[in-house]
Amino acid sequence: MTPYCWFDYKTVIVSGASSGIGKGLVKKLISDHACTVIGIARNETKMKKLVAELGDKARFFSYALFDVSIKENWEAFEKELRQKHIQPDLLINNAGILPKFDKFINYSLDDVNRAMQINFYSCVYSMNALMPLLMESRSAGIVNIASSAALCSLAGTSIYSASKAALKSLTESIREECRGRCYVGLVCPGFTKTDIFSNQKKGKESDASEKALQMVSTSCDRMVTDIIHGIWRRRSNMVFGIDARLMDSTGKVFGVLVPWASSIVIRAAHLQMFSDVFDDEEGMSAVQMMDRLKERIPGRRRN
């Protein structure tokens, strides 16, 4: 056990608990803080595997299987908690998807709706259903896990960035509405070494893309540790990962120049998973790209 913190021995609900950051949070909340955790996911095979991995600590874990993007599922879950006299103290909305990197014009409305339903509306539904019950706790807390994409949008991430930016704005408003009654935290993690990129383009060049991402990605264990520590300190806004902090700081100073510069770097690196985004400038050299970037620098003298 770590030194005492406010959510030790509390009951925590974690969505997207079957893999990645969600799975890591479940394990750490139980092992380091003796929490009772209710995980939410759709894949029962993965959940049973998590139970096995928890070993003798599995008694602190239970799970519910449902689609978080359906409002009625959250309402039924809330009723079940009340019927079982379970008092949740902390809700961590972690479930999310990363659509394939592509131009906005290539996304269908179904793609847009799916991203918004899972990344944004699932949190709307969970908070709408569970906030009255959470408020009955003396140590109520809500943590929404967004993304660095909410801080600075990149080409090819339009609907993902939009869904996470919506979650960021919603969280910030709710924080003020609940100030003094409920802790509300927002997490904007950068690239993390999980399987969230599994639906991106695969091919002969994908290994190079993977290696490039690994260079700027944070390990899942480190990200989980940082998130837990941030919640422990009741931090309002948490930005974790070298890439996320860079996007946050430079975005505040240079504004629209940052997405442009990021596009230059991605083009020059010829990342396979972004090939559908920049296929119109595939033949442009890195030198040409940098020349175009210099032309956009504010205040730069032109001959």
Ligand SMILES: NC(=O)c1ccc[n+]([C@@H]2O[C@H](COP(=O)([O-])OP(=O)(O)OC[C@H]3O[C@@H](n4cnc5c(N)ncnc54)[C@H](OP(=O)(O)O)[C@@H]3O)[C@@H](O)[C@H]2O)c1
The other form holds:
Amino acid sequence: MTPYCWFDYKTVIVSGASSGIGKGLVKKLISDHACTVIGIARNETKMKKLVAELGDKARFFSYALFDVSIKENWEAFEKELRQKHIQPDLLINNAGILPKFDKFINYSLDDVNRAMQINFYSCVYSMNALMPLLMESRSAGIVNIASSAALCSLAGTSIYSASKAALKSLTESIREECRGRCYVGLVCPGFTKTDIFSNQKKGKESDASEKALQMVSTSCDRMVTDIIHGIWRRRSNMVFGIDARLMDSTGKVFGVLVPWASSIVIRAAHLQMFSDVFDDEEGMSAVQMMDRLKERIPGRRRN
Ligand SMILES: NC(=O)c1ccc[n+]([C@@H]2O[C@H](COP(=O)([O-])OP(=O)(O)OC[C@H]3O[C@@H](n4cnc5c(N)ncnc54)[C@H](OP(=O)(O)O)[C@@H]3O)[C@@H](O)[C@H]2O)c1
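Here we have the form predicted on its own; I need the corresponding form predicted in complex with the named molecule.
Let's see the whole complex now, leading with the same chain.
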């Protein structure tokens, strides 16, 4: 065990527990802090794999399988906790998706709604349902996992950045409203090596630009360690990862120049992940852009 920490032996709810950062948080909370953890996600196969990996510590873990973007699911979950007399102390809203990097005009309204529902409204619903119960704990805490995209919005990340920026603003207001009664933390991770990039275009691993991206990306273990340490110290806004810290600090000094400069670097690096964002830009006239925007109006199907 590590030295005493305020959430040792507490009951923690972690959404998005079946993979990546969420899975890492579950393991560390149980192994290093003797927490009892309730994980939430949809994929039971992945959850069973986590249970197997936990070995004899699996008795400190249980899971609920539901879609976090549906309000009623959180309400039913809260009822179940009360019925079972489970008192949660800490809620970590971590579940999230990263839509494929693309221009805003190429996203359908369904894409926008999905990103907002999973990345933003899921946290609204979870906090709305669970805050009264959490407040019954003498060491209540809420941690929302946003992104460095909430600090600086790059070309190709419009709907992801918007969903995470909304979460950042919501969290910062709630923190003031709950000050003295509940710890409220916000985490803005930079690029972290997880499955969240599985739907993005990939270049060859040997490409210099892909290698550079890997170099600035943080390992999942490192990110999880930083997050746990930040929560331990009850930090308010946590920015983790070299890329995230760079975006945060340069953004504060140079403002809108940062997304502009980032576009120049990404375009010059020919990063495959962003190829749909920059490829046809030069050739597209304002009229063509307007035509594509009109195609996206409600009621029309995406090509
Ligand atoms: N990796 C990065 O570079 C990075 C950077 C900044 C911020 N973040 C944020 O960190 C958080 C974790 O990301 P990650 O990289 O660990 O991603 P990940 O490996 O893809 O894990 C995402 C988790 O969210 C769950 N999830 C997604 N949609 C869900 C839904 N509708 N209902 C219930 N669970 C859902 C997934 O579980 P199921 O599929 O089993 O449902 C999975 O457990 C996200 O909020 C992400 O935006 C990540």
